[in-house]
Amino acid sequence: MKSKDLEQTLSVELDGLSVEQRHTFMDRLDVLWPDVLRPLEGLYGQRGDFEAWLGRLVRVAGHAYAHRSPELRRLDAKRYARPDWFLTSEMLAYVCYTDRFAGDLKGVEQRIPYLRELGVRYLHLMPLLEPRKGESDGGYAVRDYRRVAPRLGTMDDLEHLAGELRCNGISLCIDLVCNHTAREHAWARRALAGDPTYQAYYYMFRDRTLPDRYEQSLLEIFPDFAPGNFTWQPEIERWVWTTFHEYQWDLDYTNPAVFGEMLGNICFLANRGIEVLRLDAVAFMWKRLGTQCQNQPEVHLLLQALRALSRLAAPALLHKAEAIVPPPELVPYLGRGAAAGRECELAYHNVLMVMLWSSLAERRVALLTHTLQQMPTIPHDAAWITYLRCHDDIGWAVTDEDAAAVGLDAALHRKFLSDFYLGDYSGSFSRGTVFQHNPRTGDRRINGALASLVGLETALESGDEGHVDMAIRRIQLLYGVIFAFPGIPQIYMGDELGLRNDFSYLEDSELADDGRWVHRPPMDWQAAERRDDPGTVTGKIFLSVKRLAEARARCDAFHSSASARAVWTQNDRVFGLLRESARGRILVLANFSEENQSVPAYRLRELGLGDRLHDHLQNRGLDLDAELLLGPYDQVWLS
């Protein structure tokens, strides 16, 4: 089938549009058709009704295009004119829970000036679509993709907020849970009522034969409170696949009807003004017997097809893959080979996050440098989300190969990191908590607010001003690296103020079983009032993060399309990152120890720097002598 063959089938969807608008859609379809057809043929091409399904999917996109507002069509045109809008050095992301940040969606609108003051250009509101009542995995058990959680507002409130943010130069990102729905979702309720159409939306089994075979190779995501991957449903006498919790039912994407439903949800949200969708748990979207049922090739075809079809309706929309996977499996979510630049535009750089915490604990950068050197390049029109903390725990994704390459034993190193950030290692400054200890694998993930993990909590309790200063320097160091790395640096709510672990979640029965709430404290607006006072801990942290954002924004060489190469500095405590493009060349040096360190001048000359240097971070000139000196946890951005 060719794209032109679909023009007649779109007459109803495009009816009422001007000739120019119809031509715009058909021109997009013609250009994007190979990107639509290739992945869908790989997924569903063997079906006898493939062409009929293909036509239905294009009509979903056509209907959404026809109902897109004039304002959003203008946004589409702007994004076409400046496709690298999200790659610029001005981009800065902020992530928060709506209620914990500002109460509800209208409250967020009142806090836009705060976000602008910090330099935010991208706001990610954590799951806000209507979840099931009671336990909901923090909102990731969605009951209705087209309604907002009533306690936060309405879909009209969300649309209005998106417009107000856009007027202030801020793009709105929300979560779309792709792998599963809540047991209370309309599809699941119909499945429980015995409707075979909707039972086919999920993985269901009449006995344990296949589930037991799958379990032989599956991992347990939450072994402490959700062991196993299947749940018995007595109403229909079937086992349902439930990777995360018994109330989260995995969707079966071998059924093209499920794909079509999710495409419709994506288009609906895009037309409400959402500019970025964080596609949750994408690694789990396709199952294959004998594997861990993660990162299967079909997952990438699904994401490529969703992107191509949603671009027909809403080219301004970006897709962000939530795939927290090992390095070799991470880059493909941004597109490889024929799919380069045709999958998700954004993905989380969880490898960088883990390596930064590793270097901070070890006071050495060998593992960080080596691991980043092994990372494949990504498409020039895609970007990383770089971050230090998110709403989830930290899992120590250190591979055996990378550890061995720098003389470490991976299992022992992972144990060291858990011990260190729990505060159980001699000399540790950290105060984290355990999440999901698995005795069988030895896996111990870590919870904790940024300030608590870097030692600020311990330092403040001790009253030692020197230790407080070192903790603040660690925060500045870590943020400096993620701001200098290609991508969109992301601040987790409250980290810019130094908020620490909060155990009040234990008083809420719906939250008490999930230790991750320890690093999801409510926003402290009283503390925020001290953000401009450099004499306070809060002010020192806030102002330093703000200065980093301003320094990054001033420097075009930090455009995300610029290459990034981790380099050896002849000092295993100083990390080096070289950024190069036609926009300029910058060498980032970061001291990961609490002692003074130096980098020899000859090494800087080998890396292409002369004797007259400019530090973009401090906006100052430097004369290079025999060596470049760095104080405790100091960094420079040199050209």
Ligand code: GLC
The other form holds:
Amino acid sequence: MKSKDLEQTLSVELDGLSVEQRHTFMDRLDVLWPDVLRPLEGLYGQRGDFEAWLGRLVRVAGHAYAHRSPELRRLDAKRYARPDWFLTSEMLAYVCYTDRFAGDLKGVEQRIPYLRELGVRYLHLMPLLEPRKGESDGGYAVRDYRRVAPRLGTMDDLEHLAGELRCNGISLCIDLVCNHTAREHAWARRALAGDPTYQAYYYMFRDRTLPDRYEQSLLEIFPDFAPGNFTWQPEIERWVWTTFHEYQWDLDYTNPAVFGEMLGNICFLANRGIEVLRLDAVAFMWKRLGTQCQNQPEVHLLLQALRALSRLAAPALLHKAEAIVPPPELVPYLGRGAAAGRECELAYHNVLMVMLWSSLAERRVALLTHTLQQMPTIPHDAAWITYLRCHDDIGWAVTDEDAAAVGLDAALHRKFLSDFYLGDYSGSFSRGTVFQHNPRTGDRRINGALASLVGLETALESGDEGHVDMAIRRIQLLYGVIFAFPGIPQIYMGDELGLRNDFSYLEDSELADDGRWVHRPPMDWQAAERRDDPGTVTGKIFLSVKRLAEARARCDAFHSSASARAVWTQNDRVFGLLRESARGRILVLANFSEENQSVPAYRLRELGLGDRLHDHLQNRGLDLDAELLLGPYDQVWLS
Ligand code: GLC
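Form predicted alone done; form predicted together with ligand GLC now:
Entire complex below, previous chain first.
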């Protein structure tokens, strides 16, 4: 089928548009058609009704295009004119729970000045579409994709907020939980009532034969509170696939109807002014017997097809993949080979996050350097979300190969990291808590707020100012590296003020089972009042994060399209990162230890630096002697 054949079928959708607007859509369709067709043929091409179904999909996109507001059309044009808008060094992301940050969506509007003060250009509000009642995995069990959780506001409030943020130069990102719905979603309710059409939206089995076979190679995501991957539904006498909690039903994307529904949801949200969709748990969207049912090739085809179709309707929208997977599996989510620039524009760099924590515990950077060196480069028009903490736990994604290459035993190292961040290792400064201990694999994931993990909590309790200073330096060090790395650095709400572990969740029966709430504290607006006072711990942290953001924004050479190469510095306590492009070259050096360290001048010359240096972080000149000295946890951004 050719894109032109579709013009007739689109007459209803595009009716009422000007000739020019129709041409715009048809031209886009023409350009994007191969991107739509290729993945969908791979997924559903064998079906007899493929062409008719394809026509329906294009009509969904056409309908959304026709209903895009003038303001969003202008945004589409603006993004076309500056497609690298999210790659510039001014980008800074902030992520928070709406209620914990500001009560509700209207409250978030009141806090825009705070976000601007910090330099935020991208706001990710944690799941806010209507979840099931009671436990909802922090909102990741969605009951209705087209309604906002009533306690947070309405769809109109969301649309209004998106507009206000945009006027302030901030793009709004929300979650689209596309791998599963709540058991209470209308589709699941119809399935439970026995409707075969909706039963086909999910994976359902009459007996344990297939579930048992799948289980042989599946992992358990929440072995503690949701063991196994299937849940028995007595009403319909079926086993339903539930990768996460029992109340989160995995959608069956082998059914094209499911794909069509999700496309409709994407278009709907894009037209409410959402600029970035965080596609949740994408790695799990396709199952294959005998595998872990993660990162299957079809997942990438699904994401590519969704991307091409949403681009047709709403080109300003970005897709962000949430795939917390090992290094070799991660990069393809940003589009590989022919799919470069055609999958997701953004993905979380969980590997960098894990490696930073690993280096901090070890005071050595070999594993970090080696692992980054092994990772393939990403397309120049895609970017990482770099982060230190998020609402989830930290899982030690260290591969056997990477560990062995630097003389470590992966299993022992993972054990060391868990012990260290639990504070069980001698000399540890950390105060993490354990999450989902799996005795079978020995896995122990870690919860904890940034400040608690870097030792601020222990230091403040000890009353030792030197220790407090070290903890603050660790925060600066870690933020410094992610701010210098290609991508959009993301601050997790409260980390900019040094908020610590919060155990109040234990008093709430709907939250108490899930230890991840320990690092999801409510915003402390009282503490925030001290943010400008450099004499306070809060002020020191806030001001240094702000300074880092300003320094990064000044450095055009940190544009995400500039290459990033982890380099050996001749000192295994000092991490080196070289950023290079026509915009300039910057060498980042970061001391991961609490002792003074040095890097020999000859090494800096080898890396292309001259004798007269400029440190962009402190905005000062430096003369290169025989060696470059770095104080405890210090870093420099040199050109
Ligand atoms: C993602 C979310 C996590 C949630 C899971 C299931 O990994 O980040 O919080 O539990 O998906 O939706």
